[in-house]
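Presented below, as C-alpha coordinates, is a lone chain in the form predicted on its own.
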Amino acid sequence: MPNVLTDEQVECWRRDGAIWPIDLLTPEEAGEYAKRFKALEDSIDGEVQDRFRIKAHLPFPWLWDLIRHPRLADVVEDLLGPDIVCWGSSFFTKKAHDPRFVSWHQDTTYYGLEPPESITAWIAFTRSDTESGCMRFIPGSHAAATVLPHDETHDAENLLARGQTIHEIDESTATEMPLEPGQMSIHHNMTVHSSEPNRADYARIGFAIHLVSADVRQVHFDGALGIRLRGEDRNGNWTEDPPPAYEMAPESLAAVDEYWLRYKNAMPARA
(Lines of atoms letter the chains of each structure in order from A and count residues from 1; the text may use other names and numbers.)
(Lines give C-alpha, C1' and ligand atoms only; values in the text may rest on other atoms or scores of the structure.)
Protein backbone atom coordinates (compact mmCIF):
# COMPACT_ATOMS: atom_id res chain seq x y z
CA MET A 1 0.00 0.00 0.00
CA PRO A 2 1.31 3.49 -0.82
CA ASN A 3 1.79 5.93 2.04
CA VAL A 4 0.60 9.16 0.39
CA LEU A 5 -0.56 8.40 -3.13
CA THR A 6 -3.76 6.52 -3.76
CA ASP A 7 -3.81 3.08 -5.34
CA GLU A 8 -5.38 4.72 -8.41
CA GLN A 9 -2.50 7.20 -8.69
CA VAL A 10 0.10 4.44 -8.45
CA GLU A 11 -1.74 2.44 -11.11
CA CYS A 12 -1.88 5.55 -13.33
CA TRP A 13 1.88 5.98 -12.84
CA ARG A 14 2.60 2.41 -13.87
CA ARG A 15 0.29 2.60 -16.88
CA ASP A 16 0.95 6.14 -18.17
CA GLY A 17 4.38 7.19 -16.83
CA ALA A 18 3.09 10.40 -15.24
CA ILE A 19 0.76 11.58 -12.48
CA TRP A 20 -0.75 14.98 -11.66
CA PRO A 21 -1.88 17.13 -9.98
CA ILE A 22 -0.28 16.51 -6.59
CA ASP A 23 -0.57 19.19 -3.90
CA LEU A 24 2.80 20.18 -2.45
CA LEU A 25 2.69 23.87 -1.49
CA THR A 26 -0.17 26.16 -0.59
CA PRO A 27 -1.01 28.83 -3.17
CA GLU A 28 0.45 31.41 -0.77
CA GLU A 29 3.72 29.48 -0.47
CA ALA A 30 3.91 29.11 -4.23
CA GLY A 31 3.41 32.87 -4.52
CA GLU A 32 6.37 33.47 -2.20
CA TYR A 33 8.56 31.21 -4.33
CA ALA A 34 7.44 33.11 -7.44
CA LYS A 35 8.41 36.39 -5.74
CA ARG A 36 11.83 35.01 -4.81
CA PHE A 37 12.32 33.87 -8.39
CA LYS A 38 11.33 37.29 -9.74
CA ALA A 39 13.73 39.03 -7.34
CA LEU A 40 16.52 36.70 -8.45
CA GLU A 41 15.66 37.26 -12.11
CA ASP A 42 15.81 41.04 -11.60
CA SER A 43 19.20 40.80 -9.86
CA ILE A 44 21.18 39.01 -12.58
CA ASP A 45 22.02 39.50 -16.23
CA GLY A 46 20.22 37.05 -18.47
CA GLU A 47 17.77 34.35 -17.42
CA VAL A 48 17.82 32.27 -14.28
CA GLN A 49 17.27 29.03 -16.22
CA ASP A 50 20.33 29.76 -18.36
CA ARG A 51 22.59 30.84 -15.50
CA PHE A 52 21.76 27.98 -13.11
CA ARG A 53 21.65 24.58 -14.80
CA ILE A 54 21.40 20.99 -13.59
CA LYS A 55 21.94 21.97 -9.95
CA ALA A 56 19.97 25.20 -9.67
CA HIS A 57 19.46 24.60 -5.95
CA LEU A 58 23.11 24.82 -4.94
CA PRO A 59 23.34 28.62 -4.38
CA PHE A 60 19.91 29.05 -2.77
CA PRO A 61 18.85 27.92 0.73
CA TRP A 62 15.17 28.38 -0.21
CA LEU A 63 15.48 25.90 -3.09
CA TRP A 64 17.58 23.56 -0.95
CA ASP A 65 14.73 23.55 1.58
CA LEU A 66 12.12 22.96 -1.15
CA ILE A 67 13.97 19.89 -2.38
CA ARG A 68 13.94 18.56 1.17
CA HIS A 69 10.20 19.16 1.62
CA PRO A 70 8.94 16.12 3.56
CA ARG A 71 5.79 15.70 1.48
CA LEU A 72 7.88 15.52 -1.69
CA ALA A 73 9.91 12.68 -0.17
CA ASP A 74 6.71 10.95 0.96
CA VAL A 75 5.28 11.01 -2.56
CA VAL A 76 8.53 9.91 -4.20
CA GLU A 77 8.95 7.04 -1.73
CA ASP A 78 5.66 5.60 -3.01
CA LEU A 79 7.22 5.46 -6.49
CA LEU A 80 10.92 4.78 -5.93
CA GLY A 81 11.14 3.13 -2.52
CA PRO A 82 12.81 4.27 0.70
CA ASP A 83 16.30 5.25 -0.55
CA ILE A 84 15.94 8.57 -2.37
CA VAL A 85 18.54 10.90 -3.91
CA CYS A 86 17.99 14.25 -5.61
CA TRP A 87 20.68 14.46 -8.29
CA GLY A 88 19.65 17.71 -9.96
CA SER A 89 17.23 20.58 -10.40
CA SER A 90 16.37 23.01 -13.17
CA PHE A 91 14.09 25.97 -13.87
CA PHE A 92 11.79 25.87 -16.88
CA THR A 93 10.25 29.31 -17.35
CA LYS A 94 8.42 31.10 -20.13
CA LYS A 95 7.72 34.80 -19.93
CA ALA A 96 4.29 36.19 -20.78
CA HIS A 97 3.62 35.80 -24.52
CA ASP A 98 6.87 33.87 -24.89
CA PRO A 99 7.25 32.08 -28.25
CA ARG A 100 9.70 29.52 -26.85
CA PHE A 101 8.71 25.91 -26.42
CA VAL A 102 9.96 22.48 -25.36
CA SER A 103 10.02 19.90 -28.15
CA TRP A 104 8.97 16.27 -27.83
CA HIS A 105 11.77 14.43 -26.04
CA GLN A 106 12.72 11.87 -23.37
CA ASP A 107 14.75 13.13 -20.42
CA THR A 108 16.88 10.01 -20.22
CA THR A 109 18.51 10.80 -23.57
CA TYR A 110 21.46 12.56 -21.89
CA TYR A 111 21.18 11.66 -18.21
CA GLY A 112 23.80 8.90 -18.12
CA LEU A 113 22.00 6.98 -15.38
CA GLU A 114 22.07 3.20 -14.95
CA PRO A 115 19.59 1.74 -14.64
CA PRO A 116 17.73 4.52 -16.52
CA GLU A 117 15.18 5.04 -13.77
CA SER A 118 14.91 8.72 -12.84
CA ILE A 119 11.77 10.75 -12.20
CA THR A 120 11.12 14.48 -12.32
CA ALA A 121 8.87 16.39 -9.95
CA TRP A 122 7.78 19.58 -11.77
CA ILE A 123 6.52 22.19 -9.29
CA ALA A 124 4.38 25.10 -10.47
CA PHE A 125 5.20 28.47 -8.88
CA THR A 126 2.59 30.07 -11.18
CA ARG A 127 -0.36 28.60 -13.05
CA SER A 128 0.61 26.15 -15.78
CA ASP A 129 -2.28 25.52 -18.15
CA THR A 130 -3.13 25.29 -21.84
CA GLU A 131 -2.79 29.04 -22.38
CA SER A 132 0.57 29.34 -20.60
CA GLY A 133 2.06 26.24 -22.22
CA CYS A 134 1.74 23.47 -19.64
CA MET A 135 3.54 20.17 -20.00
CA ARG A 136 1.93 17.51 -22.17
CA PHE A 137 2.94 13.88 -22.56
CA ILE A 138 2.28 10.68 -24.45
CA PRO A 139 0.69 8.17 -22.04
CA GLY A 140 2.48 4.83 -21.89
CA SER A 141 5.56 6.05 -23.78
CA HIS A 142 7.76 5.30 -20.75
CA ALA A 143 7.35 1.60 -21.47
CA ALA A 144 9.42 1.75 -24.69
CA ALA A 145 12.31 -0.70 -24.73
CA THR A 146 14.84 1.89 -25.95
CA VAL A 147 15.32 5.64 -26.19
CA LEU A 148 13.75 6.99 -29.37
CA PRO A 149 15.93 8.79 -31.97
CA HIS A 150 16.39 12.49 -31.18
CA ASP A 151 17.39 15.13 -33.73
CA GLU A 152 19.56 17.89 -32.23
CA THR A 153 18.03 20.96 -33.88
CA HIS A 154 19.68 23.69 -31.73
CA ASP A 155 16.57 25.77 -32.36
CA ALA A 156 16.96 29.15 -30.63
CA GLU A 157 13.35 29.07 -29.43
CA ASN A 158 13.64 25.57 -27.97
CA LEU A 159 14.30 25.64 -24.22
CA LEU A 160 16.19 22.31 -24.34
CA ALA A 161 19.99 22.54 -24.32
CA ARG A 162 20.42 21.07 -27.80
CA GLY A 163 16.91 21.43 -29.15
CA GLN A 164 16.66 17.65 -29.02
CA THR A 165 13.49 16.57 -30.79
CA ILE A 166 11.62 13.34 -31.48
CA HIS A 167 9.85 13.66 -34.81
CA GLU A 168 6.67 11.96 -36.02
CA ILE A 169 4.86 11.97 -32.70
CA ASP A 170 1.13 11.29 -32.94
CA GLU A 171 -0.02 14.38 -31.05
CA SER A 172 -3.62 13.19 -31.07
CA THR A 173 -2.62 10.85 -28.22
CA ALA A 174 -1.08 13.64 -26.10
CA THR A 175 -2.45 14.55 -22.68
CA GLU A 176 -1.95 17.90 -20.95
CA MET A 177 -0.89 18.18 -17.30
CA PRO A 178 -2.27 21.52 -16.05
CA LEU A 179 -1.20 22.66 -12.58
CA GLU A 180 -2.31 25.35 -10.16
CA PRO A 181 0.35 27.24 -8.18
CA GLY A 182 1.82 24.90 -5.55
CA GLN A 183 0.88 21.70 -7.34
CA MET A 184 3.33 19.34 -9.00
CA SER A 185 3.38 16.67 -11.64
CA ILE A 186 5.76 13.69 -11.73
CA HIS A 187 6.96 12.00 -14.91
CA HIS A 188 9.31 9.14 -15.69
CA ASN A 189 12.55 9.93 -17.53
CA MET A 190 11.45 7.73 -20.47
CA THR A 191 8.08 9.47 -20.84
CA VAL A 192 7.85 11.46 -24.08
CA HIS A 193 6.77 15.02 -23.25
CA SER A 194 6.82 18.61 -24.49
CA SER A 195 5.22 22.02 -23.96
CA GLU A 196 3.86 24.78 -26.20
CA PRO A 197 4.66 28.53 -26.13
CA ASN A 198 3.16 30.76 -23.44
CA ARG A 199 0.23 32.73 -24.85
CA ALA A 200 -0.88 34.02 -21.43
CA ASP A 201 -0.43 37.46 -19.88
CA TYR A 202 1.62 35.97 -17.01
CA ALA A 203 4.88 34.07 -16.74
CA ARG A 204 4.85 30.30 -16.43
CA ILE A 205 7.45 29.48 -13.76
CA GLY A 206 8.25 25.86 -12.97
CA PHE A 207 10.99 24.21 -10.93
CA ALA A 208 11.99 20.65 -11.86
CA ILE A 209 13.56 18.33 -9.27
CA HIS A 210 15.30 15.20 -10.59
CA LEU A 211 15.23 12.13 -8.33
CA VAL A 212 16.44 8.53 -8.29
CA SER A 213 16.65 5.55 -6.01
CA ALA A 214 20.11 5.52 -4.42
CA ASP A 215 21.03 2.31 -6.27
CA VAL A 216 20.98 4.23 -9.59
CA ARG A 217 24.43 5.49 -10.62
CA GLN A 218 25.90 8.06 -12.99
CA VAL A 219 27.99 6.33 -15.67
CA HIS A 220 29.05 9.28 -17.85
CA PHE A 221 31.53 10.65 -15.29
CA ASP A 222 32.94 9.97 -11.82
CA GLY A 223 32.12 11.84 -8.64
CA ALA A 224 28.37 12.28 -9.12
CA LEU A 225 26.80 14.58 -6.51
CA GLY A 226 23.36 14.43 -4.97
CA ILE A 227 21.28 15.11 -1.87
CA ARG A 228 20.23 12.00 0.04
CA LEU A 229 16.67 12.81 0.98
CA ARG A 230 15.72 9.57 2.69
CA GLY A 231 17.14 6.13 3.44
CA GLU A 232 20.65 4.93 2.60
CA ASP A 233 23.13 5.02 -0.29
CA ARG A 234 24.54 1.56 0.40
CA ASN A 235 26.72 1.43 -2.72
CA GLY A 236 28.21 4.88 -2.32
CA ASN A 237 26.95 6.03 -5.71
CA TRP A 238 26.44 9.65 -4.66
CA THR A 239 28.66 12.17 -2.91
CA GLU A 240 26.70 14.78 -0.97
CA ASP A 241 26.06 18.12 -2.63
CA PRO A 242 27.62 21.08 -0.75
CA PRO A 243 24.84 23.01 1.04
CA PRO A 244 24.80 26.79 0.48
CA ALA A 245 26.31 28.82 3.33
CA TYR A 246 24.18 31.76 2.18
CA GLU A 247 22.43 32.90 -0.98
CA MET A 248 24.73 33.23 -4.00
CA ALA A 249 27.82 32.21 -2.01
CA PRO A 250 30.84 32.22 -4.39
CA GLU A 251 31.70 28.59 -3.68
CA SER A 252 28.10 27.55 -4.48
CA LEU A 253 28.11 29.49 -7.74
CA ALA A 254 31.40 27.84 -8.69
CA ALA A 255 29.94 24.41 -7.85
CA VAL A 256 26.99 25.00 -10.19
CA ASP A 257 29.27 26.02 -13.05
CA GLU A 258 31.72 23.16 -12.51
CA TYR A 259 29.02 20.51 -12.41
CA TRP A 260 27.21 21.86 -15.46
CA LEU A 261 30.50 21.80 -17.40
CA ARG A 262 31.11 18.19 -16.41
CA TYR A 263 27.56 17.21 -17.30
CA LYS A 264 27.53 19.10 -20.63
CA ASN A 265 30.88 17.72 -21.76
CA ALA A 266 29.76 14.16 -20.96
CA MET A 267 26.56 14.41 -23.03
CA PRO A 268 26.75 11.98 -25.97
CA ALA A 269 25.77 13.27 -29.39
CA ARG A 270 22.42 11.95 -30.63
CA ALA A 271 21.44 11.55 -34.26
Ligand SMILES: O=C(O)CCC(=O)C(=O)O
Contents of the next structure:
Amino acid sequence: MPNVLTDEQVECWRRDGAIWPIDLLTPEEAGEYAKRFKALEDSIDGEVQDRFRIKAHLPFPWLWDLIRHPRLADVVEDLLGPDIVCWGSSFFTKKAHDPRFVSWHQDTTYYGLEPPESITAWIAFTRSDTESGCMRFIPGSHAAATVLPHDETHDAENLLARGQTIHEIDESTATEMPLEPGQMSIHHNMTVHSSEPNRADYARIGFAIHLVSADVRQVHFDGALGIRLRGEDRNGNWTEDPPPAYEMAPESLAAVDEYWLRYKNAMPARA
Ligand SMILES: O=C(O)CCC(=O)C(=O)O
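One more: the block was the form predicted on its own; return the form predicted in complex with the named molecule.
And the full complex, kicking off with our chain again.
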Protein backbone atom coordinates (compact mmCIF):
# COMPACT_ATOMS: atom_id res chain seq x y z
CA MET A 1 0.00 0.00 0.00
CA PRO A 2 1.46 3.41 -0.91
CA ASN A 3 1.50 6.04 1.89
CA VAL A 4 0.58 9.15 -0.02
CA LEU A 5 0.01 8.29 -3.65
CA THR A 6 -3.10 6.48 -4.74
CA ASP A 7 -2.92 2.97 -6.18
CA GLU A 8 -3.88 4.51 -9.55
CA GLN A 9 -0.94 6.93 -9.38
CA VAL A 10 1.49 4.11 -8.58
CA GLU A 11 0.05 2.05 -11.43
CA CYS A 12 0.36 5.06 -13.75
CA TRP A 13 4.00 5.41 -12.65
CA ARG A 14 4.78 1.78 -13.47
CA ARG A 15 2.96 1.89 -16.79
CA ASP A 16 3.83 5.38 -18.05
CA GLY A 17 7.04 6.41 -16.24
CA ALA A 18 5.65 9.74 -14.97
CA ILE A 19 2.98 11.13 -12.66
CA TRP A 20 1.48 14.60 -12.30
CA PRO A 21 0.11 16.80 -10.92
CA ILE A 22 1.08 16.22 -7.31
CA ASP A 23 0.39 18.99 -4.80
CA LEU A 24 3.51 19.94 -2.86
CA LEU A 25 3.39 23.65 -1.99
CA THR A 26 0.52 26.08 -1.61
CA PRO A 27 0.27 28.65 -4.43
CA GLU A 28 1.42 31.30 -1.89
CA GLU A 29 4.51 29.26 -0.98
CA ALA A 30 5.28 28.73 -4.66
CA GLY A 31 4.94 32.51 -5.13
CA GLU A 32 7.54 33.05 -2.38
CA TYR A 33 9.93 30.65 -4.12
CA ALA A 34 9.36 32.47 -7.41
CA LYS A 35 10.17 35.78 -5.67
CA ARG A 36 13.37 34.35 -4.20
CA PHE A 37 14.31 33.03 -7.61
CA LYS A 38 13.72 36.43 -9.25
CA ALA A 39 15.73 38.22 -6.53
CA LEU A 40 18.57 35.79 -7.16
CA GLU A 41 18.29 36.29 -10.91
CA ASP A 42 18.54 40.08 -10.42
CA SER A 43 21.58 39.74 -8.16
CA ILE A 44 23.90 37.71 -10.40
CA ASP A 45 25.41 38.08 -13.83
CA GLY A 46 23.99 35.61 -16.30
CA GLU A 47 21.28 33.05 -15.74
CA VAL A 48 20.62 31.13 -12.55
CA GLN A 49 20.25 27.82 -14.42
CA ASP A 50 23.68 28.29 -16.02
CA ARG A 51 25.45 29.53 -12.91
CA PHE A 52 24.23 26.78 -10.55
CA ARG A 53 24.37 23.42 -12.24
CA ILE A 54 23.54 19.92 -10.98
CA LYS A 55 23.84 20.96 -7.31
CA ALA A 56 21.92 24.22 -7.51
CA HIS A 57 20.82 23.93 -3.90
CA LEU A 58 24.28 24.01 -2.30
CA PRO A 59 24.44 27.80 -1.64
CA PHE A 60 20.76 28.32 -0.72
CA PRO A 61 19.17 27.40 2.63
CA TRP A 62 15.69 27.89 1.07
CA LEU A 63 16.40 25.22 -1.55
CA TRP A 64 17.72 22.85 1.12
CA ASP A 65 14.43 23.35 2.96
CA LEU A 66 12.47 22.62 -0.19
CA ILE A 67 14.45 19.45 -0.91
CA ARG A 68 13.79 18.29 2.66
CA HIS A 69 10.05 19.01 2.46
CA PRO A 70 8.47 16.04 4.28
CA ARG A 71 5.73 15.60 1.69
CA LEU A 72 8.32 15.26 -1.06
CA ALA A 73 9.97 12.39 0.84
CA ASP A 74 6.54 10.82 1.52
CA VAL A 75 5.72 10.78 -2.18
CA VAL A 76 9.16 9.57 -3.22
CA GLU A 77 9.10 6.80 -0.62
CA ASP A 78 6.06 5.36 -2.39
CA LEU A 79 8.17 5.05 -5.56
CA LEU A 80 11.72 4.35 -4.35
CA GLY A 81 11.27 2.79 -0.93
CA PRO A 82 12.46 4.00 2.49
CA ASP A 83 16.13 4.93 1.80
CA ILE A 84 16.16 8.17 -0.17
CA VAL A 85 19.04 10.38 -1.33
CA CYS A 86 18.85 13.65 -3.27
CA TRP A 87 21.96 13.57 -5.43
CA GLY A 88 21.35 16.80 -7.37
CA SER A 89 19.11 19.67 -8.33
CA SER A 90 18.78 21.93 -11.38
CA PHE A 91 16.73 24.92 -12.45
CA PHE A 92 14.89 24.74 -15.78
CA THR A 93 13.65 28.23 -16.53
CA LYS A 94 12.27 30.00 -19.56
CA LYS A 95 11.60 33.72 -19.57
CA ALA A 96 8.36 35.11 -20.96
CA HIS A 97 8.37 34.71 -24.76
CA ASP A 98 11.52 32.63 -24.63
CA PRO A 99 12.34 30.65 -27.81
CA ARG A 100 14.43 28.12 -25.93
CA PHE A 101 13.28 24.54 -25.63
CA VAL A 102 14.32 21.13 -24.33
CA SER A 103 14.80 18.42 -26.96
CA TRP A 104 13.56 14.85 -26.61
CA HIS A 105 15.98 13.07 -24.28
CA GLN A 106 16.40 10.58 -21.44
CA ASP A 107 18.04 11.88 -18.27
CA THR A 108 19.92 8.67 -17.64
CA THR A 109 22.20 9.28 -20.64
CA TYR A 110 24.81 11.14 -18.56
CA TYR A 111 23.92 10.43 -14.95
CA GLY A 112 26.43 7.63 -14.33
CA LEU A 113 24.15 5.88 -11.83
CA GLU A 114 24.14 2.15 -11.24
CA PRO A 115 21.58 0.69 -11.37
CA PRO A 116 20.16 3.43 -13.64
CA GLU A 117 17.17 4.12 -11.42
CA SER A 118 16.82 7.81 -10.66
CA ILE A 119 13.72 9.97 -10.58
CA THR A 120 13.21 13.70 -10.95
CA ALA A 121 10.65 15.73 -9.03
CA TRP A 122 10.03 18.87 -11.11
CA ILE A 123 8.44 21.61 -8.99
CA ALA A 124 6.61 24.51 -10.64
CA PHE A 125 7.34 27.90 -9.00
CA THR A 126 5.13 29.50 -11.68
CA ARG A 127 2.47 28.06 -14.00
CA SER A 128 3.84 25.51 -16.42
CA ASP A 129 1.28 24.87 -19.16
CA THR A 130 0.97 24.45 -22.91
CA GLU A 131 1.54 28.15 -23.55
CA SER A 132 4.59 28.48 -21.30
CA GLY A 133 6.20 25.26 -22.56
CA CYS A 134 5.44 22.63 -19.93
CA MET A 135 7.17 19.29 -19.96
CA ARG A 136 5.80 16.54 -22.18
CA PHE A 137 6.74 12.89 -22.30
CA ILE A 138 6.22 9.65 -24.16
CA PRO A 139 4.18 7.34 -21.90
CA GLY A 140 5.79 3.92 -21.45
CA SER A 141 9.12 4.99 -22.95
CA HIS A 142 10.92 4.08 -19.70
CA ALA A 143 9.80 0.46 -19.91
CA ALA A 144 12.32 -0.72 -22.52
CA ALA A 145 15.04 0.24 -19.98
CA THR A 146 17.29 1.12 -22.93
CA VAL A 147 19.28 4.28 -23.47
CA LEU A 148 18.36 5.42 -26.98
CA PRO A 149 20.99 7.05 -29.24
CA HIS A 150 21.38 10.77 -28.46
CA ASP A 151 22.91 13.24 -30.90
CA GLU A 152 24.82 16.10 -29.21
CA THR A 153 23.58 19.11 -31.17
CA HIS A 154 24.93 21.91 -28.91
CA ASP A 155 22.04 24.05 -30.16
CA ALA A 156 22.18 27.46 -28.42
CA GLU A 157 18.39 27.47 -28.00
CA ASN A 158 18.38 24.07 -26.31
CA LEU A 159 18.44 24.29 -22.51
CA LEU A 160 20.28 20.97 -22.21
CA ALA A 161 24.04 21.22 -21.61
CA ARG A 162 24.97 19.38 -24.80
CA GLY A 163 21.74 19.78 -26.72
CA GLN A 164 21.39 16.02 -26.49
CA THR A 165 18.56 14.89 -28.75
CA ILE A 166 16.81 11.67 -29.62
CA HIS A 167 15.67 12.05 -33.21
CA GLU A 168 12.69 10.39 -34.83
CA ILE A 169 10.43 10.28 -31.83
CA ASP A 170 6.87 9.29 -32.66
CA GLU A 171 5.07 12.23 -31.06
CA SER A 172 1.60 10.82 -31.60
CA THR A 173 1.40 9.71 -27.94
CA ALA A 174 3.31 12.70 -26.50
CA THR A 175 1.53 13.85 -23.36
CA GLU A 176 1.86 17.21 -21.63
CA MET A 177 2.32 17.55 -17.87
CA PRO A 178 0.79 20.94 -17.03
CA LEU A 179 1.33 22.18 -13.47
CA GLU A 180 -0.06 24.98 -11.36
CA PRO A 181 2.36 26.89 -9.09
CA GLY A 182 3.31 24.59 -6.19
CA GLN A 183 2.52 21.35 -7.99
CA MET A 184 5.13 18.86 -9.15
CA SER A 185 5.55 16.09 -11.67
CA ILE A 186 7.81 13.09 -11.26
CA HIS A 187 9.50 11.32 -14.13
CA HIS A 188 11.75 8.28 -14.38
CA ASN A 189 15.28 8.79 -15.73
CA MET A 190 14.55 6.49 -18.71
CA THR A 191 11.38 8.37 -19.66
CA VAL A 192 11.72 10.25 -22.95
CA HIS A 193 10.69 13.89 -22.38
CA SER A 194 11.05 17.41 -23.80
CA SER A 195 9.48 20.87 -23.73
CA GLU A 196 8.59 23.58 -26.21
CA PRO A 197 9.43 27.34 -26.12
CA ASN A 198 7.61 29.69 -23.76
CA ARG A 199 5.01 31.60 -25.74
CA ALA A 200 3.35 33.07 -22.63
CA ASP A 201 3.63 36.52 -21.05
CA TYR A 202 5.01 34.98 -17.85
CA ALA A 203 8.21 33.18 -16.95
CA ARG A 204 8.11 29.40 -16.50
CA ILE A 205 10.29 28.60 -13.51
CA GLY A 206 10.90 24.97 -12.57
CA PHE A 207 13.19 23.43 -9.96
CA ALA A 208 14.15 19.79 -10.59
CA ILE A 209 15.24 17.58 -7.70
CA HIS A 210 17.13 14.40 -8.64
CA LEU A 211 16.54 11.44 -6.31
CA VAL A 212 17.64 7.84 -5.90
CA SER A 213 17.35 4.99 -3.47
CA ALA A 214 20.53 5.01 -1.34
CA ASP A 215 21.65 1.69 -2.84
CA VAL A 216 22.11 3.36 -6.24
CA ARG A 217 25.70 4.59 -6.69
CA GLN A 218 27.60 7.01 -8.89
CA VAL A 219 30.02 5.05 -11.10
CA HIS A 220 31.49 7.86 -13.22
CA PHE A 221 33.57 9.31 -10.37
CA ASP A 222 34.44 8.73 -6.71
CA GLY A 223 33.21 10.74 -3.76
CA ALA A 224 29.62 11.29 -4.88
CA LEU A 225 27.71 13.70 -2.65
CA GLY A 226 24.03 13.81 -1.73
CA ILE A 227 21.52 14.67 0.97
CA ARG A 228 20.07 11.65 2.75
CA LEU A 229 16.41 12.50 3.06
CA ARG A 230 15.19 9.36 4.73
CA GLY A 231 16.33 5.90 5.87
CA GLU A 232 19.86 4.48 5.66
CA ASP A 233 22.75 4.48 3.21
CA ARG A 234 24.02 1.01 4.17
CA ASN A 235 26.79 0.83 1.57
CA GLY A 236 28.08 4.35 2.16
CA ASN A 237 27.42 5.31 -1.46
CA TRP A 238 26.79 8.99 -0.70
CA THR A 239 28.82 11.44 1.39
CA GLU A 240 26.65 14.24 2.78
CA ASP A 241 26.49 17.48 0.77
CA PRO A 242 28.11 20.43 2.62
CA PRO A 243 25.28 22.67 3.94
CA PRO A 244 25.61 26.44 3.32
CA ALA A 245 26.86 28.52 6.29
CA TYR A 246 24.72 31.33 4.84
CA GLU A 247 23.16 32.28 1.48
CA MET A 248 25.78 32.38 -1.30
CA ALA A 249 28.64 31.52 1.05
CA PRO A 250 31.85 31.49 -1.06
CA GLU A 251 32.63 27.89 -0.02
CA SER A 252 29.19 26.77 -1.28
CA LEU A 253 29.61 28.63 -4.57
CA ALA A 254 32.98 26.96 -5.05
CA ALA A 255 31.44 23.58 -4.17
CA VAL A 256 28.80 23.95 -6.93
CA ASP A 257 31.47 24.77 -9.50
CA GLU A 258 33.80 22.01 -8.37
CA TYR A 259 31.08 19.35 -8.43
CA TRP A 260 29.76 20.47 -11.81
CA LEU A 261 33.26 20.19 -13.31
CA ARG A 262 33.69 16.71 -11.86
CA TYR A 263 30.27 15.64 -13.12
CA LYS A 264 30.68 17.21 -16.56
CA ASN A 265 34.20 15.91 -17.14
CA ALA A 266 33.12 12.38 -16.28
CA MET A 267 30.25 12.41 -18.81
CA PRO A 268 30.83 10.03 -21.70
CA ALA A 269 30.60 11.54 -25.18
CA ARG A 270 27.58 10.33 -27.13
CA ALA A 271 27.33 9.87 -30.87
O1 LIG B 1 12.04 21.87 -17.75
C2 LIG B 1 12.02 21.30 -18.84
O3 LIG B 1 11.43 21.76 -19.78
C4 LIG B 1 12.74 20.00 -19.00
C5 LIG B 1 13.20 19.45 -17.70
C6 LIG B 1 13.97 18.19 -17.82
O7 LIG B 1 14.42 17.80 -18.86
C8 LIG B 1 14.20 17.42 -16.60
O9 LIG B 1 13.79 17.84 -15.50
O10 LIG B 1 14.79 16.33 -16.70
